[in-house]
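In structure tokens, one chain follows: the form predicted on its own.
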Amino acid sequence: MESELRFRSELERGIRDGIPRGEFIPYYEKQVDLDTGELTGFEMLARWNNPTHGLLSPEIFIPIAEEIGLISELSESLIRHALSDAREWDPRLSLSVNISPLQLRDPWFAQKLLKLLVEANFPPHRLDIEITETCLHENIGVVRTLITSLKNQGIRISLDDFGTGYSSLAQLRTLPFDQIKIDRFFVSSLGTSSDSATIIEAISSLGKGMNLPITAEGIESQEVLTAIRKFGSFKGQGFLYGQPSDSDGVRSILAERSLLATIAEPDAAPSVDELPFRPVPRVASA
């Protein structure tokens, strides 16, 4: 207990001093139509270049950053990171970023991400927000406030891990997201588990009921990818298209592909004395 108290509180100093120092760096995975195999884009995933024990993943660091009130501050460097990546990627490519529940209790969270567009004058068009279901659940009135907000800016709006949360059909009809996402853990287990067969065909169904694209996360062999497909024309995303990439790993998949920008985008973003600089309202949970 005290080995792992001592370790604990080492990582709390590292987040601290390693947020300013610039040792937290975006990694991406590749995200993929499923019926023509073309790259639509990528997905951020939040890494550590720790100086003392390398690389480490963000189920290390996250929930210690979100218990000392650093993940917003972590979040945030690693978006804007993330943006000025992008900025290089050809305009049809989209740039999909996970959020925190803590994040979106602080109402300038929407002002906060659209100046940071600004900033990159990345086009609001091109980037995914993604939000779990279990956001729902917690704060589904703070939680439509934003969603609406940032889709009113150009913003789109993805249901992270769905079928393992608690969000209800009615919350999902109610709320405008533009797609939702397959939790990994049934598209994994595809092949080996009729129910996981059931839930995804379910979702399937759903999605094309309310007109709602569906990714798919998790397709990590050519039996799964081949299973996924029967249930409709989806995006997906795993190891099966290989691992995830630094900023310099993607800029050389996409020079091999000639999908690299040429010219910088004009006037993508709005600017700053557009941008209506006001919190969200604090709304009681449902």
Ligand code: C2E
Contents of the next structure:
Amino acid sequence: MESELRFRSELERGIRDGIPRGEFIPYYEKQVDLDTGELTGFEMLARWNNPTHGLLSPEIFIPIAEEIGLISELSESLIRHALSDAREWDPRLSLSVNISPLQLRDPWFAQKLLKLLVEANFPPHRLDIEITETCLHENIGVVRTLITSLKNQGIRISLDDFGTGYSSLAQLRTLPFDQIKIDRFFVSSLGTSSDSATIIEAISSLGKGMNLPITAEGIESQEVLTAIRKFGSFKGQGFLYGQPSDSDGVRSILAERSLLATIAEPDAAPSVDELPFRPVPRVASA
Ligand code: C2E
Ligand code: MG
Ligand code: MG
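Now the other one: the form predicted together with the ligand, given that the block above is the form predicted on its own.
So here's everything in the complex, that chain up top.
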């Protein structure tokens, strides 16, 4: 217990010191159109380049950053880095970022995000925010206002890890999502579990009925890819397309495919002066 506590406080101190030192870096996973095999964008996945322990997974440090109140600062530094990387990519490629439920409770979140977009001169329509079902479970009114505000700026919103949390179908209907992501748990077990196939079939019908595009996460093999394509026209991601890589890795991938931006896009984001610097009003939970 004592050594666990020592490790935990070492991580806390490490996060505090590591943010200004730039130890938290974005890795990127390819997102692909499963019908054509075309690369459509990347999901940014946080990594901690820890001086003692090497590259650490977000599952270790995100919950701690949330608990010690540093998640916004950490996330903002990662998004800033990712927007700057993505400016070098072909403008048809999108950038997806994961957002903690705690950030969605921040009434200034939309404004902070828009400021980052303006600073990077990054067009909002290329940014996709991924939120998990946990966000919907509490403060649905605040989340609805925030999502609407982000969408009004042209940012897209995806519901991540669908099927593993507590979202109700009513919430799916009333919140203006642009996309659903099927959790990798269902996708990777497609070959071995008939329950997973039934669930994916149901999510696919839901997507078709509600006109919501679907991304399948966790495609690890050709067999799973073949199986998932039978359910409809999905986008997908997973280790079949390669492990997540850092910004240099992405640049090499894109250079090989002639998908690096040729010239910087002209002023795609609004200017700082045009930003509505108002917090999202607090609304009672529905
Ligand atoms: P997620 O958003 O669902 O991201 C997908 C996770 O699945 C990533 O793990 C990715 O490396 C892993 N993955 C992708 N394809 C495959 C596959 O084919 N097989 C297997 N076994 N795994 C695959 P990672 O990078 O460890 O991220 C875990 C979670 O941490 C993410 O789940 C996301 O919820 C969270 N996360 C990552 N970056 C951030 C961030 O910047 N902010 C916040 N708040 N959360 C983040
Ligand atoms: Mg995600
Ligand atoms: Mg996910």
